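A lone chain, given as structure tokens: the form predicted alone.
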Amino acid sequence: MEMHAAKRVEIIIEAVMETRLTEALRGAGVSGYTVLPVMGGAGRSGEWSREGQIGRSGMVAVVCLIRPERLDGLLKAAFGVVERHIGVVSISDTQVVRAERF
């Protein structure tokens, strides 16, 4: 089976910023992403947990698989949202099957 190079971008951001981030990504031509709840973690501010929180508080992870040549546009759009809020952006090399979907 033939594999194709891609980039996996994971953006962890406050849940209340999800819509703003996904709109920015769509505006940059990103046609697909997955949003996952983040249950807890630890960082510069210490440990935190979603346990006991109500509503859209907490964090979400937005995951995108894209072609490498589209990475700069995605990052520019993402940083337009993330740079003013709590958030982490990570990028890794990956491979996909059916490259026409990305």
Given for the second form:
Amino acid sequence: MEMHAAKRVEIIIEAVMETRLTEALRGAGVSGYTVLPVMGGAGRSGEWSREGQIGRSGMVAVVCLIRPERLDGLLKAAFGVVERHIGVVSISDTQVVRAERF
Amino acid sequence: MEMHAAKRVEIIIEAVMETRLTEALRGAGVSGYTVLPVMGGAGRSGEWSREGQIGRSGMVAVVCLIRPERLDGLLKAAFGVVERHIGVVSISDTQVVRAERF
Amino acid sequence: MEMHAAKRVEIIIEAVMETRLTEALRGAGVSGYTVLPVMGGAGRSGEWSREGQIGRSGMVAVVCLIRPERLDGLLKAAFGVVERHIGVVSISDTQVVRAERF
Amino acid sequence: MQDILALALDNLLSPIILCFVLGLAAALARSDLAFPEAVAKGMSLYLLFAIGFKGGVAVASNGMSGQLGLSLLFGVILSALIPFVAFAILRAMTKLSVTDAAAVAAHYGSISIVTFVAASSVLEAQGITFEGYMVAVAAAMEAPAILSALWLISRKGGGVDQGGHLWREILLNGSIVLLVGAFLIGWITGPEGKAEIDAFITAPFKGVLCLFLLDMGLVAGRGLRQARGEVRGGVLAFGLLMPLIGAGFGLAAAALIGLSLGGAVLMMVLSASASYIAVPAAMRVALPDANPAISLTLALGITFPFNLTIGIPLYLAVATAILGG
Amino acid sequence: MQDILALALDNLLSPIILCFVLGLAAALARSDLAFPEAVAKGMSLYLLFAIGFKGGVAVASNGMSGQLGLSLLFGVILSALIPFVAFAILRAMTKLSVTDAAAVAAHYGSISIVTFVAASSVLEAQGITFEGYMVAVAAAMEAPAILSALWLISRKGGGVDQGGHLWREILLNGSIVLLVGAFLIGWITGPEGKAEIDAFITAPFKGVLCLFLLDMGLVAGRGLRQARGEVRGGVLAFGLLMPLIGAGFGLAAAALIGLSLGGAVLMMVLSASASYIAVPAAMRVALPDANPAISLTLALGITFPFNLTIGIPLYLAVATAILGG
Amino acid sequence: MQDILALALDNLLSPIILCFVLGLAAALARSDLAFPEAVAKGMSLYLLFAIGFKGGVAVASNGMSGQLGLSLLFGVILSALIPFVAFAILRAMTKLSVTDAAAVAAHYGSISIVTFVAASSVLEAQGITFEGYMVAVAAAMEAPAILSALWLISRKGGGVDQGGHLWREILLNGSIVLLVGAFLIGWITGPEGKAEIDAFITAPFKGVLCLFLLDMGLVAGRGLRQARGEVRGGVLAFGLLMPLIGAGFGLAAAALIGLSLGGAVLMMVLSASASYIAVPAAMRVALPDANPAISLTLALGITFPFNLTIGIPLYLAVATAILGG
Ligand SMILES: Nc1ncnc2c1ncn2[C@@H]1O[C@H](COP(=O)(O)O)[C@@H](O)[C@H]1O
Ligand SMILES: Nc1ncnc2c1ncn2[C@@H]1O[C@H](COP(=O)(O)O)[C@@H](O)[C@H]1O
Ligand SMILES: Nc1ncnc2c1ncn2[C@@H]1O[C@H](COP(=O)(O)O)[C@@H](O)[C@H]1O
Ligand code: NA
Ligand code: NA
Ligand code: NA
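Now that you have shown the form predicted alone, what about the form predicted together with a further copy of the same chain?
Entire complex below, previous chain first.
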């Protein structure tokens, strides 16, 4: 199968910021993303777990597959939201098959 | 530690198709995979969220680690199922330690 | 944006071992990780699903982003815990933006 | 007439309806009020179990009145027949593709168990009895509509994924199995069994139904907000017209079978309502090219609230007028 | 005096408090006892719905006593005012940064609905009535404190993320919408509506509250274990002092409005309690630089158990002494 | 004898057993009926809390009858002893490895709280009283078996992961903590405390148990379907034989302690039942080489349904015959 180079951006961010992030992504022309739940984690601001929590506490992982040329736009949009917030962003090379989708 | 090249295939697919996909994978000789829940997302068919849903709605993420030489078989099997369905497939290079497992 | 090479280590491990793993990671100087829930999967020990389970059954996925030079320490710590247990470890190249965090 | 209006108003101002309205309003106003998926699923399992069990107990107590078999048969026929009617109307009134029209038609042939539950509550509040086995009829009406839709598609040359286990999935769908299983357990254990778990399945039932409808309002509201563009004009009109046509078929069947007033109203409600759990999943598997947003918005955002607010009192009024109190 | 001690002891040995203590002890001993997030969220939705609904029914039954408007107004004023007091005390007594102090202040201006619920239970057990609309006052007091905190920050030159929809998020926060919505539904449907769902919202209420407090004990214990280093000295003292000051303001307001004894105690409890659901989320959005562990540990680990065990009986005693039984 | 058969049949046709059968059948037929993990966990937390609390209240009401200490001691001894018996039988009857045999043995020394709950329900339905503190005995019997299994392994030269906190994990296991904690709260607050939350922990209890057993049937059925190959012949026979042997030990202990008829039946049930929550987790940590599917299928798929259907009435009959009604 023919495969096309793409980028996989994984943004782990506070759940309260999810809507702001996805709106910024849409603003940057990124219309595809997937949100995965996060159970817990640790970082500079300590350890946390979702168990027994009630509010929109905790984090989510937002995964975006995009064409390489769109990476800069995406990162700019994402960092506008993530910047002052708890969270991490990583970018990996990947390949996709149905390139017209991204 | 000695590491071996492998492929990480991530298939985001409708939850109703999960069993069909994993059966196809097994049919292609892929006996190891992990299913992650997905909370929501957006794509060409719009935005969705799992909150408050009742049926087998929504998507799941199926992650397979495989030896590079098995990639083609896996993709063929996966696309047989995914093809006409909502969802995305991405393939990344990765490394594993206990290669005999894959 | 300036990006820095990093490693993304993904450890899929039994939920009962989660605390032991994260303690071992901290012992190895890895203070950042994210735990994702896992719904089900299959491997050499057969198929399983989290549905309807009650105990701390099932698996979790622990994702660590680290500087490349810390990989060996992390793997050693992780394998001390994972070794005799059900589960898989994969290591991918990735890039991060705020390198000082890792 | 005045009675009907009073009943309709009473119905509109019941906690059940108001909870649905609250959910709808919260979602349309983009509040972040939301039920976790697990809680929503848990409530639906509870409701299915309770309604199935109570139906079975009713059969154990009152006997079968000889018409269970006939009612099941008519239920299956209605479920299989209504999609053809719905399909014809959709093709005439709207620009939906064959696939989309068939998918929508399948939803309308099948049933909405929550509408059924809401209607039973109204009947109970009015002191109107009904055949306990109607819950088995509801289960029997879930699946046949899917078969009709697939037949419609294949006749039109459309491709249908008849994958090996589609049929097992449809017939052993969790909600059918739970409803029928609880019905059988209720039937076997009878009033004694009910006495053991009555405090669980009867007393809190209406309260759980309220919270469940609040969640359904939230889901419907979110759907309406997103699909605003796609459901309008003819499609929208279909969502209001089709339940009336379905109810007509249901009433005719009830008269033929000789159901009681309460049973007739429930048969109308089943025929008038559209599925939003079992059929959507089956359509995703069998007709992946159909746009799921259209069916779901119609079934949950238009027809469900219509039946809940106007439909149920209306069907009761019509059934009373025709079959007599 | 003896009565007060007896009441305090009685309160301390109630299942509700003991459940909280069990959760706290289990978490501090690092047991893996835990509630799934969905179950915790489900219980909180249930409690908000039940308390809101019952408040609305109380208003429908007893009328408004003419003071709803005044009470709401004073509630808003208290919520907006208390953060300034809290901020001043924090800046004087602790080394917290402006941002952290403002974030903590916002939590103390807002309210803890579970403390409110626990206090209503104590009042009910004592046979002390209170104004049903106090639940609406609780809802009205959730948000103004956030505005005050943001104003404090911006006056000090701090940056505040006033992103487009922050205000909608705060005002249409799920818990406010559910509380107010259920209140309205209770008001509209009145005692008749309550009769329909009483077995769901009244009978099991206290039991659910027990399990919910068990979970809150677990969450508080985990928080205390992790934040052991950060909350001590002046910050800790603030967590015990501030509820007393808040209660004083609440009592003054209650006297001005002319609330009943029960209403006055609830107004004191609202003013004395600190938010750990709505405000933390808003602060994460608006003040990302504030350390969330400080506010949460104070609100949930110090002030909440203080109010639950000592605060409520104390406020009741003081209100009885000043306003008369 | 006729009475026993009648009781056994009555038991078989109770909603509780039929719900388990429904779940089992649905899973074996590969229906997609499933409970979300959070709902299953929530129900188990509820059941543990309710059973613990009611046990504590029973002790508060009826006093200790002087035998709590003795019963706890015998419980611990049974739990520690039974694994040796089970291990010897497994090594003689089956080809399981030392590790697998030890892991299975640990499960059978420990207890199944749901079997205990189901047995209490049967006793209550028969009007047979039992010592309230038996729930504390159940908690005390959870852990010792694990120690025995680890000792067995290490004596055979097997490696055991005695990681730092294994013991804390086992002894502060969530289900033990909740059961013992609720027992203490029930004991402290007594009948007054129970009155406050009775509508939550007593009235709906049996209904929740039904749904929980439905889920257990689903999980057991899925396990049986997947492990079909691994559990057969000698291993399968062990799953039917071992509960009888365990019950025998339990009866002997009960006679020595001088328990009431009801208490003796519960002691038999505890000894006869096998753990499927606490022990599996501990075994995964300490004996990762043991195949978890074997223990779980035996405990949940064979011994649990055996005890539920045949075991409980049988133990009651034997105890009645030996100890007298
Ligand atoms: N190195 C890392 N690898 C993976 N996840 C991380 C890492 N650092 C932080 N995180 C995630 O981001 C959250 C916030 O991190 P921080 O801002 O460092 O407190 C943590 O709770 C983790 O879920
Ligand atoms: N570019 C993308 N990156 C990540 N996930 C995607 C992307 N596109 C689609 N998805 C996921 O696949 C689902 C269906 O996509 P679509 O078929 O484009 O509607 C979405 O709801 C997302 O969860
Ligand atoms: N090749 C693989 N790719 C992805 N996940 C795997 C793979 N092999 C095993 N797993 C995961 O690890 C768990 C245990 O695997 P195993 O130890 O092989 O039984 C499985 O249930 C999967 O969740
Ligand atoms: Na219909
Ligand atoms: Na306050
Ligand atoms: Na045992």
